[in-house]
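The chain below stands alone, shown as structure tokens; this is the form predicted alone.
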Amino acid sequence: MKLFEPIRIGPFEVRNRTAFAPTHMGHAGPRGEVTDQVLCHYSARAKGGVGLVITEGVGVLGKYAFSIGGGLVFLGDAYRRGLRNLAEVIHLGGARAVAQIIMGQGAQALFHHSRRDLVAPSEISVALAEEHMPKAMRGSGPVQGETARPMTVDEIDELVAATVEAARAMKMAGFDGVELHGAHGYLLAEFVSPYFNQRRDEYGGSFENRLRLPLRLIEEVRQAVGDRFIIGYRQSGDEHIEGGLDLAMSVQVAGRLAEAGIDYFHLSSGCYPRLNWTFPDEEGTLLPEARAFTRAIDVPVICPNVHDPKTAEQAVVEKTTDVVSLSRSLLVDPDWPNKAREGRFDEIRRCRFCCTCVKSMNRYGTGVRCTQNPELGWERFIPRYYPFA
């Protein structure tokens, strides 16, 4: 199969054109330390025969409201050992390790916080009505978010360097990369995207001001770690909001990126008032959008939603796109990519979109769940996960 045949990004050789797509767990320690669940989570992916590992979102500011609890973090040398553990713990699995980097939900973490400020480029706030929700979570009720005040350009600034900082650590960590995270209305695609951002300083109003920030990131960031370093960026193809971010113009967005040095382009879809396009009901929706980008930029685009391994092998072999990134249907079978590789595909488990891992987030305090794999969110008493087993 194509799928499993290898791949150059940047200055790296990957195994093959299978990735573990970055997804919020909650296993980290209450500081956001990497735990031993943490290691023999990523362990298992990286065992199960996926390409190129991207973590979860790693947060680089403690001063900014954000919803989601148990994720990572670094915020300076207390961290580093983990990361380090994190990195040597997927190399082992035989997996290419990048970590992606989260400067924050913006408006979208909803809520202003007692000792953290709620911010977003724009004073804003975000709603999600329930018809924009994927099926599997309705019946909640609408949410309405808090307004967020503007970041100051100070606070820009500050940002940059965290971000900065963060990128040297990870290589220092052993890393063989970052992704920064611009995707599905986090507070860097705000920057990006018309419908949140209506600054009218520098880093607002045009085309290339709203560019400027990410612009600025991919410049800094690769000073810092040098060539021999992934710099991936994920974004949304589409927010599918009247004022967002289309198609088109996400095109010429990743276009831009392209020229400012990415090594790849990890597709996403949507904002948080459009649930229902960061987390499908089926596969295969963003496909259409990755033959978008294939066709428009000259550095690998990875897409997520692709479940099934035959949709997989078409989709690489057709072009329409150069990476799969399995972030659902890891969870439900960490050997995913080793039993479609081996030709298992009646012994794959499949994810039912019943969305109980995004439920699970929050909502049971216990880190992400699945209804088809009992085992997640305890790979640290499976000896098969442990990373020297």
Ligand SMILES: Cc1cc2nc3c(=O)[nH]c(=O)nc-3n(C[C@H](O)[C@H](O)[C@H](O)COP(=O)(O)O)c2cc1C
Given for the second form:
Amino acid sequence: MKLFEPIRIGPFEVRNRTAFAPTHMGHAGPRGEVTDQVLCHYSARAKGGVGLVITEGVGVLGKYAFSIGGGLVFLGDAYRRGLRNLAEVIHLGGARAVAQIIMGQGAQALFHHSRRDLVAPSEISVALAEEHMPKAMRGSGPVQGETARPMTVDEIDELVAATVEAARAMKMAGFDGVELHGAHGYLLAEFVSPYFNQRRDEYGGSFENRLRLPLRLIEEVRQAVGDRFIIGYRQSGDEHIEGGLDLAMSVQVAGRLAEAGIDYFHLSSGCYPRLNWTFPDEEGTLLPEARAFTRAIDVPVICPNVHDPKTAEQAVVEKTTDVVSLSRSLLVDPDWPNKAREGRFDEIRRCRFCCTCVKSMNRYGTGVRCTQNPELGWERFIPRYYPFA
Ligand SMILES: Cc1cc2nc3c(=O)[nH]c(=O)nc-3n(C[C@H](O)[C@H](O)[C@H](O)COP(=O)(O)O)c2cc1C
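How about the form predicted together with this ligand, since we already have the form predicted alone?
Every component of the complex follows; first up is the chain already shown.
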């Protein structure tokens, strides 16, 4: 299958065209550190044959709200050893390792457990209406977030510095790259979005001004990490919200990011008010959007929400996307890539789109769970997932 031919991403060859999409698991320790469960979870996915493992979002500035419990962070030297171990177990499984960096949740820090500072480009709040949630998440009523305060320019500078420092730390830890999380309406995405960004200074208003933060991040991270390191960027191809980032604008942004030196573009979709686009109820919903990006930019495009190996193969053969990223499919069955490569399609355990994973992500204190895979979250007790097994 073409899906299992190697592909070059930036300076590195990746063994095939499948990626583990960033997937927050809630397995980090109380201070956001790497635990044995984090190591065994990622070891299982890398051993399962995926080409590129992109970690869940790693937070970089402690003072801003991180409402989702158990997330990984890099907040200084104490975190280096854990991250080095994480890069190593992914490499031991034969995959390339990219760390996703999340600058903050912005106005979308809805489940604001940490009660820290809630900041965004502008004074905004976010609401989730039931009809825009994935089907399996409806029934518990709408959610209304608190109002964020606009970031000062000094705070933007501080955030850039923390992101650059984290990227440098990821390189020192042995990762092959970082992915800047500019999707799903989180803080970085909010700067680019005409819906979320109502600023009137150099970081808001015009298209150019809204691009200032991502372009600055790419430039300063590149200076810090050099050329032998992947910089990826994730963005919602369409926020699906009136006045938000739409497909045409998003393709234009991606073109500018590619010119600025990103090594891949990772598509996603939606924002919290349109959560049904971020966690679709069926597979293949983003393939038409992916095609718009592969036609327009000359860095590899990664497309999520592909669940069936045959859909994945067709998308790669027809150049709809260069790489497919799997999130829920790899939670259900970490061996999806090995089974698909060996033609054992019937042995793949399938996602039922019940979104138990997404629902358990927001339940503070527990890790993500899956109705189809009772082993998820318990990999540290299952010897075949150990790094050296
Ligand atoms: C439990 C869970 C946590 C997620 N966490 C992240 C994350 O940390 N960063 C990110 O960019 N996307 C995250 N996503 C979105 C996925 O990367 C992916 O885009 C989405 O689930 C759709 O793809 P799928 O149909 O293969 O699951 C998460 C998805 C799930 C199910």
